[in-house]
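Next up: a single chain in structure tokens, the form predicted alone.
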Amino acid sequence: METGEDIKATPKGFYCKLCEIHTPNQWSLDDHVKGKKHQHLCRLRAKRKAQVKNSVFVSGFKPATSSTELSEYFKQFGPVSEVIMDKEKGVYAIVEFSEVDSTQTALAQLEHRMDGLKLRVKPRERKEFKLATKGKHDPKKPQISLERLNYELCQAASVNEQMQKMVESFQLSENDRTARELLVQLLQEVFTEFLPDCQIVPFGSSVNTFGVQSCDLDLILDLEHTKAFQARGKKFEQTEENQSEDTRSEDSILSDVDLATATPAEILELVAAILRKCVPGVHKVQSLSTARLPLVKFNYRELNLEGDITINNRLAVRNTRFLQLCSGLDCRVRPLVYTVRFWAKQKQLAGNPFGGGPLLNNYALTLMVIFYLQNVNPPVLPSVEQLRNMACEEEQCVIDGWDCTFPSQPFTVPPSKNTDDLCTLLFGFFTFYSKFDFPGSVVSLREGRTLPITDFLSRDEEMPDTPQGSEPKQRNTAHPRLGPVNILDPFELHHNVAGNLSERTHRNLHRECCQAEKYCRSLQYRNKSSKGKSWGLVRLFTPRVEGCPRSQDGKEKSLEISIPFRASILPESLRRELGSAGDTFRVLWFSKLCTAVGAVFKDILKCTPPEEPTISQAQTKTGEDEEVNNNESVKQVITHPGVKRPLPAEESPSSSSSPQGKRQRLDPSAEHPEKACWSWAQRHQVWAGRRKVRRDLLKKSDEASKPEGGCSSIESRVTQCIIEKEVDPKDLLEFRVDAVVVGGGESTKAVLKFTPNNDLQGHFQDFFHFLESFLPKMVETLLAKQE
């Protein structure tokens, strides 16, 4: 098995070329060595060594000969195996021998004739093993080369045409939309065939202005009618004997089908078999009846175009139309939209190309850029509940209990009274965005403004989303679901459209928000270069580079572990007394989490104390209060607003009476710190094999298999289990932790920062490693279960 060549150090740990993945540590390396995907393209490649030193490269023969005839003539010289012919791109074959010998003898005649012609026989070219992905761009896509991209964004005069050239650049052309439009109109005749007075709508980027090229086409099938037309054929069937044939046909698909009580598992089917089969040019039709949107996707062949349809999903349509709305109304919103997805995208925030995952999607990015132009001084766009009160009478619509009302026309919204150009805004978004607390609030378009996340924590009456004098068709009373980012639909307000994020993509987030406001205040954003060099927009989109050690600023990148505020894990006791303490809720929630953050350490990763803890570790640098725990490995920070900081020990009256090591409880009432610190040490290598030892470990129990860090009973027995196995424990490592709440207005995240203090083996890189992904889980399971 060869892997010298496959496996390359980095500063993060180790990447296979082979299998294009990256690994933390030499333990994972040696996993994922041994693993079933790395052994496969090991044996894949060496196969496909073999067929190339056992193949050689015909051409030259007529176009009509067969694979047949060639391995005919061929075996003159050993076994045939295979024959590969290709006649698109060329009059060749690749004949397979099934002996290297049987190759060099071929190779060693100097002239080989068939059917009276001459035939190049040379060896077959060698090319480098590479591993196909599912996510590679189809070649018959038209793809924006970001070399021409850069070049033409440099040769713009500002920053605002740069803008408008991303627009042009990237918006779907008019060939594109007339193609779309007549795909539309030939499903809507197929499928009036089968469902009478159906409606085939087309919806989000193909139609709302903010499309690309190559994007999907989202299509919602509308069947109220259809029913409708269903239920007046029944009605006309029990009064009639002979059912007349505009009212009902025989080859109706309808006469096996009842749409009022058919599951929508088998309404998509039935869209399925109507597109396999009686659409022209459709292949590769999937249906998805557990998304949360169900859905049939397909592929149009004529158009290399991916489309899907939904059923019924009005709502789809009417956000489309908002977006419409937003566009019409400024003609700095889609340059600007435009802008932050292709930086989001190069930043690797967006653009996950096997789909979900936890990055943002256009939607979110699109309202994010709205929610910041309803917010900047002085706005460019209205709220959604200011757009509501300037529609009209006819304008009103509610669509499933959620009230959907805006102007159907741009001209009847006043103009804005902001004249910032596109340069200043792409800035100020950036700034906007950077300094944005997006784990204590929740982004609300309704209103245009931030909610506090405490108003989510126990909701159960019915938003105050529907019109006076309306009853809604549905009481909503689901809740968002919350996450480190909170972005409420503008209508649908129980849909938090980022709420897949993870914590590390926000912090991916935060971070690159940051390096783009710096970047915006400097000459080389808004002055173009005299001397040919990238600016503006060019440099703003410099790819993301993995596995940099150090950040922009050439300092060392702390090692931090956020663990965010998660309502929605907490029980429903926790819960309303957080949301009974108001803007105090972080600090009971810290207080909370302090406990979990030691148990994880102490009971479940049985780390314990240093061996001999001294007044200066006790210490904080910035001298404030202590209270030492009886743990005696945690130590915690209080600060109280009106207590003094403490004396010196030297200076302190009552330090010639206190023991060494320790000292006095300073304000024995505070129940809740802001801030908390431990120190502990670790003598055994806890994250090594951790998950071997638990798969070994669940296959001798009865216990229900969970994720890793999902059951502290578990976590603990399997270190337990890899401390015995261990002969001579030595101590490996002492590290300090230093936590506390951070965030403007309602913070809702903790920071956890880690300081080694004894690290003489190496070890802490790959312990710290292990937890950032292993702490915030367990600390969760843990306050999953406290009451």
Ligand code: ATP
Second form
Amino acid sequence: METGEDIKATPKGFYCKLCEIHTPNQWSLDDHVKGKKHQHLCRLRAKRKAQVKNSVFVSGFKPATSSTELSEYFKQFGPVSEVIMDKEKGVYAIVEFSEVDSTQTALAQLEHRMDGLKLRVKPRERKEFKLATKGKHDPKKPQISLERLNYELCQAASVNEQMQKMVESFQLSENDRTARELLVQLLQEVFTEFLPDCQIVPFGSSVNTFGVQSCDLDLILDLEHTKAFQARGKKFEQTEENQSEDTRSEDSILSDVDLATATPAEILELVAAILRKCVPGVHKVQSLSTARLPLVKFNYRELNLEGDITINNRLAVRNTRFLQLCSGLDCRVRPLVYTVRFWAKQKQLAGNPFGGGPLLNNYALTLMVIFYLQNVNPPVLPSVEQLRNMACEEEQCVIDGWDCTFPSQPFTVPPSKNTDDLCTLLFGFFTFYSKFDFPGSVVSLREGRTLPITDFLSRDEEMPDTPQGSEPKQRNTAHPRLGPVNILDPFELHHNVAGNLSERTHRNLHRECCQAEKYCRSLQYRNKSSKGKSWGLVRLFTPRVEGCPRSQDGKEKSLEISIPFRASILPESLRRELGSAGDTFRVLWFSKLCTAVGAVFKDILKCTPPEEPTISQAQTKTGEDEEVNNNESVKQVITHPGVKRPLPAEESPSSSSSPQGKRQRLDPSAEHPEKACWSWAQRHQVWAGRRKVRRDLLKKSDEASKPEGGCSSIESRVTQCIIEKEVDPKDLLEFRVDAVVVGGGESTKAVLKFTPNNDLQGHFQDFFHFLESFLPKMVETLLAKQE
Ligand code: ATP
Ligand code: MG
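Following the display of the form predicted alone, present the structure of the form predicted in complex with the named molecule.
What follows is the entire complex, opening with the chain shown before.
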């Protein structure tokens, strides 16, 4: 019995591929090989091999055909021992002969006919023997529990070893890969039956070297050759006698749809119908024709495997090859990607249920790792542009107008000079992204560097797709959808692969990177605990607790409100203005934001200047000149270096009187245009019962559906209503707001720090709590309206 090929020596003993078990030494290996399980599987494998040799794969018969009828027909070639029908659909059968010679005779016959139909008789696929998956393990369930993983990681000698273990624990096993390949073959068989010359090509994590046991099976259905087949068929149709049996039967489904003119939805319906009716073991078929890339989802029962089929999505196949190449370029890429993917899952940053959602997907996350590896010093990976230049002429590839050229073999790319170990690189990853300005920049793997967001703000036209094979599109014609995180696809340069991320995911991503970076600086990260405590990756993988307050470390919650830079909500005119501001775009955006913040306090929440404006105190104290921003929309007064304040209520753009005396114009290069400060008094409980007042006010109006903070006039009326109803208004509280804009080395945002000055009645906390959600929404509404 062959066992030699099944046994693999490993650093820790031996591994039996057939039974999927490890043995620590030769002695236990010998025991295993003589054991029941191994012997049984060897016998079973030999039997299956013989069965395969003795069988033929038959299709093309009528759905009502029985196994007896097939057996009767095939008897003419030799004794038939079994006919296995696809019971569910009745489309295929495997006919097993008692002798191998009968198989050869049946295959040698040029044509087989039954009930007037031409049968297809093929050799049965030589499938790799695999352990039955049914009832043994559910591939959807993680193969390893978190406890087990933690235990195994703690046993490792170093973080480097832990990261290698991540790959070993999660990667697709040979059996998994074979099972997926067999499913692809089955689909290929079936689809070829109906769509001649089509091609089913796997992409994504099943083949990109980053797959885990439970990952989905992403497939494309390439119909380019089928279109050509259909066109040829049409020519033949003109002369009826030219029509072959073959084309006629396949035409039965192809004649329902003209592939050259069919809409994606029509083609998807056809794919869904074939999956539903003709592929054994497939269920839960669902076509999603409105997705960015329309697709059909299905489940393959035997493996409990989720699958997707998209049509002609050749860019995805190509970017999968790119990930494979990156993985082959440096052996540190895989452990790093597996570790980061698992970390992101634990922290609820990645893994959108059912594909859609506001989190990162694994593709975007992998691109983040690659981008980081392009940016370490010295780089571990070259930029896509550099790779393009290393490719030879035969490797040139343009898909949908996008240049997708890169070398096909990793060995043609010079190895990296970077010698950092995995532990250091992982630490570096978190450091890199904890200081990364996601909203203010655009990640470009093609150039291997970040691009300023201003390069993308003033673009308004998406370039139409140029015909395949024509000149590659240029970056500066691209128009990605900007969001809190902007990661350009390496090939489809107008596509932001993280365009689905919400502001909240971005905040969480940043916070988790900061926390991970902090942890990686500790000895607990680098050094194995001698006392058996958790260390290294184990602590890094602690699941995120939902709803944790900002002050996780027990520090008092600070009175700060951050308003992120969100290019996507800004009106086109402002985007253009910011786009042409270059490096000063943050200051310009901040000045607009300050105007909006001032308007929220003054016009919407009806705050007034404090009784004794600190502004005058500041003037007498410092004796410094005041300055006013020369931008019409911003009227802020500098009271001392670095602190500017908006004019009190009477001096808003709509008012004419000015009690502030001497002012100077502030140009954008003024000393501290990145800071501002206001002092306000709030005399009414404008937050108390606000929702109810709002509801009552809008009961019968069309505006009832507008969200809180979504309309300035409504909110201002709500405030007015509260004020009018208040019986005994008092001076409630006075507070100061210090604002600053940050970015570049961190996310671009405005941070507003609140300080209560006079809060005798203890209302400030409630007011601040209300502002936390109201102020950012209201400011964004005002910014969105700016012209
Ligand atoms: P997993 O299935 O384990 O989550 P994956 O690597 O297969 O990981 P998917 O999100 O399933 O990732 O994506 C599969 C493929 O689809 C990717 O390899 C990529 O080719 C393409 N893809 C996914 N998301 C995007 C995206 N946002 N933009 C462009 N292509 C994408
Ligand atoms: Mg996938």
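For clarity, a rigid core is taken as the largest C-alpha set superposing within 1.5 Å between two forms. Fair warning: this is a prediction, and the values are worked out from it, not measured in the lab. Positions refer to the first chain, counted from 1.
Taking 2 Å as the criterion, residue 109 counts as shifted between the two forms: its C-alpha moves by at least this amount when the rigid core is aligned. With the core superposed, residue 72 shows a C-alpha displacement of at least 2 Å between the two forms.
Relative to the superposed core, residue 428 undergoes a Cα shift smaller than 2 Å between the two forms.
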